[in-house]
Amino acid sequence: MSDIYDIAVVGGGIMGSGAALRLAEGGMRVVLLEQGDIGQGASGVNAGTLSLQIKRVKLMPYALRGHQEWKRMGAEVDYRETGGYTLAFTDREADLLHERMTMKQEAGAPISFISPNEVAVREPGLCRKVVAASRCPSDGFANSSLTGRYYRHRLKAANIDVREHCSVAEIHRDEPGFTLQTSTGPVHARRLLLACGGWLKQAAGMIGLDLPVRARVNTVSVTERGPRLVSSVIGHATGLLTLKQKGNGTVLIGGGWQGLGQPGEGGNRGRVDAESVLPNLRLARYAVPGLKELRIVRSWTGFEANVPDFYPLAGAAPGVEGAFLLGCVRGGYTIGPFISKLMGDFILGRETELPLFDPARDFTKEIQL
């Protein structure tokens, strides 16, 4: 056993890469293992939305800080603070919008309510059937396809041993910690961090944990280039639509509509379900009528892991000394750069700025922060 790392990080998305950087800054010798390319799982195939209006209330402090992390990344990830609107088209949706956004206001998000007439003036490309709307000036987006390039550059600059296309087949406990059997040979480390997104359940199983991790298969679509239709991030009161137009004129459409497949069933990203995509596109076209003139160029999917209470797993692996878990962060694209720093601080034995989320908790109870 000639080469022993202080910690092996499994997963090269935002969570794993961000934690690896924090650990290296703290003086640890880190190896990062990624089965594909850095930042090309869920971190690289999502719509890039950075909207505080779609974050869970109790995660708002994490989202606000995560938003600041993206702002600091700036042009390297094509960060844009465009502001965002969430729309309601019926009285029932208006009630839902008011209830949800009021709670998010109280949690610290800079959200306000504006009249339909004001929305029409600011975003003339939206339909005229808006009955209520909220606005958040901090909303925006980044280019998720640049996530991998950004983190790969930083990981290399930090002299972290990054091994892409390196899958982990088995993990064994031994002295002084863990041996990981990988597709490129064994890796020895004193500690272990599993941060592998949709594959977290399978990886945790290698150290004897049966976690209630499930995977959603979120769908994103993109149009051909077209004239300017909207300048802000557009959402719907139900949460079933996010939409933004990039600088090149293409429109990205998401909203959590579900595709097909699960991690381990073949393919790393799931499959598009036309029956699910169509209502997503109809809602988008209703909100932005000019979309009817643009063709959909491509739709794709990516896995998003969660547990029954939909709060993150971030902390020590229960019953496995020296092992840690990070994943299942709803809104992980926004929150990831911040919570990965918290995770690094926790492993380094530092006091964390905000509480983490104990993976050993009772998932049937409301979480206490």
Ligand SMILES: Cc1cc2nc3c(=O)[nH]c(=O)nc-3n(C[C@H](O)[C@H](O)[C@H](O)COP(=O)(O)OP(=O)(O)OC[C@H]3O[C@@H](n4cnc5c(N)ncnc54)[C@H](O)[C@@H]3O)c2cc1C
Second form
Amino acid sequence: MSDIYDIAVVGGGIMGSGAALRLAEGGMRVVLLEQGDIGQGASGVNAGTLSLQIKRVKLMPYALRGHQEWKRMGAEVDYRETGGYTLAFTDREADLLHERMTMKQEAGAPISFISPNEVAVREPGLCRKVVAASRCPSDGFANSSLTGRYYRHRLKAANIDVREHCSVAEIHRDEPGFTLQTSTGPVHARRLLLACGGWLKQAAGMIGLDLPVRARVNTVSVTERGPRLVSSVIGHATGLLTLKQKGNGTVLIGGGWQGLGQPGEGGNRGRVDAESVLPNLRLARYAVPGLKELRIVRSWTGFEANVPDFYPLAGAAPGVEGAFLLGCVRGGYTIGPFISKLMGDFILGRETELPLFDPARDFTKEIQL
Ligand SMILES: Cc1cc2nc3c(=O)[nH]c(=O)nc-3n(C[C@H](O)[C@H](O)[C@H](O)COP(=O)(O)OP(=O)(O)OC[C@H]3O[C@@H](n4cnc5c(N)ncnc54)[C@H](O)[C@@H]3O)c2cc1C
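Hand over the structure of the form predicted together with this ligand; the form predicted on its own is what we had up.
Entire complex below, previous chain first.
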């Protein structure tokens, strides 16, 4: 067998793994290179929330299809369709909630408004200061710590050459495509897909691109096990809270609060900033008063990349024939299993079910889909 792969995928997160699977299904010989373990990046440390209520309006069609993919993945990733509530505690928040959720309804999300009394009946563990709320029955969550195991199994079953602990340091253009210098030796491939998550800027730099990618450092906290407090995904009108209680009684708290550090500065996850995690926990305790009885056992962070317009990068790498980029997807855990398939289809030369997000676009203009 030739030592030249049809495509080298760099990055074994949900994006790279999902695309690699699609490419292999389409008949390509694929090598996937991951500097650590499959799913060790954002895809394995995120809060696992699969919520349509916190998705951007224009990404709703992608999130709806993402949900269908998660349903198919089911028990292997501990997928739960619990439904979710987004809460407003003031009139201003209620206006914000109404405005945002109406747009998401119009974009196809099955979101409805629900009275504070009904919320109190359905979720008695929530605080009694709710002035308005929305509900989405198809919201839920999965266990992100199972992402790596799930994809490793599927990648191997698809005969993809998976190389973990293989860091790509340099990429050179040559005939018939690319040579990647890795920590375990050179790899030759006709095409290249960079799906490097928070490290996408550095990786794109290896093929001469200077992308305006920045890494956010999201924080998640978990409590000790406790009695049942809530049974759905709980969010806040501002988007600064996501909360759910797992089957084992622990409560996972997130909301996009920012930690410290950047990719390449040492460590691969960033660091928790107490100044930022405390308001997150206060908001969680306000929403679910019973949390006061539970100790926080751990807070952690992970890198999530984005570009100035906060829409994905998914398409051909500008000016580098045979190279492709996939990343910067807001709510990328929810959307990842779907958009990675689209990316695979695009590279295979197939028509994509929904449009991709051209990495060569003008990031100062509102995106047209
Ligand atoms: C803390 C946190 C909480 C989040 N919560 C949610 C949530 O609740 N719901 C939701 O929908 N989304 C959430 N997200 C966003 C979501 O996790 C990400 O959008 C998604 O996982 C990104 O997937 P990815 O494959 O692009 O990146 P990653 O999973 O980070 O994968 C990129 C991979 O590339 C590898 N890599 C990088 N450079 C190289 C190199 N040079 N050589 C080899 N390998 C390399 C990295 O090691 C990494 O494994 C959260 C993100 C974070 C950080």
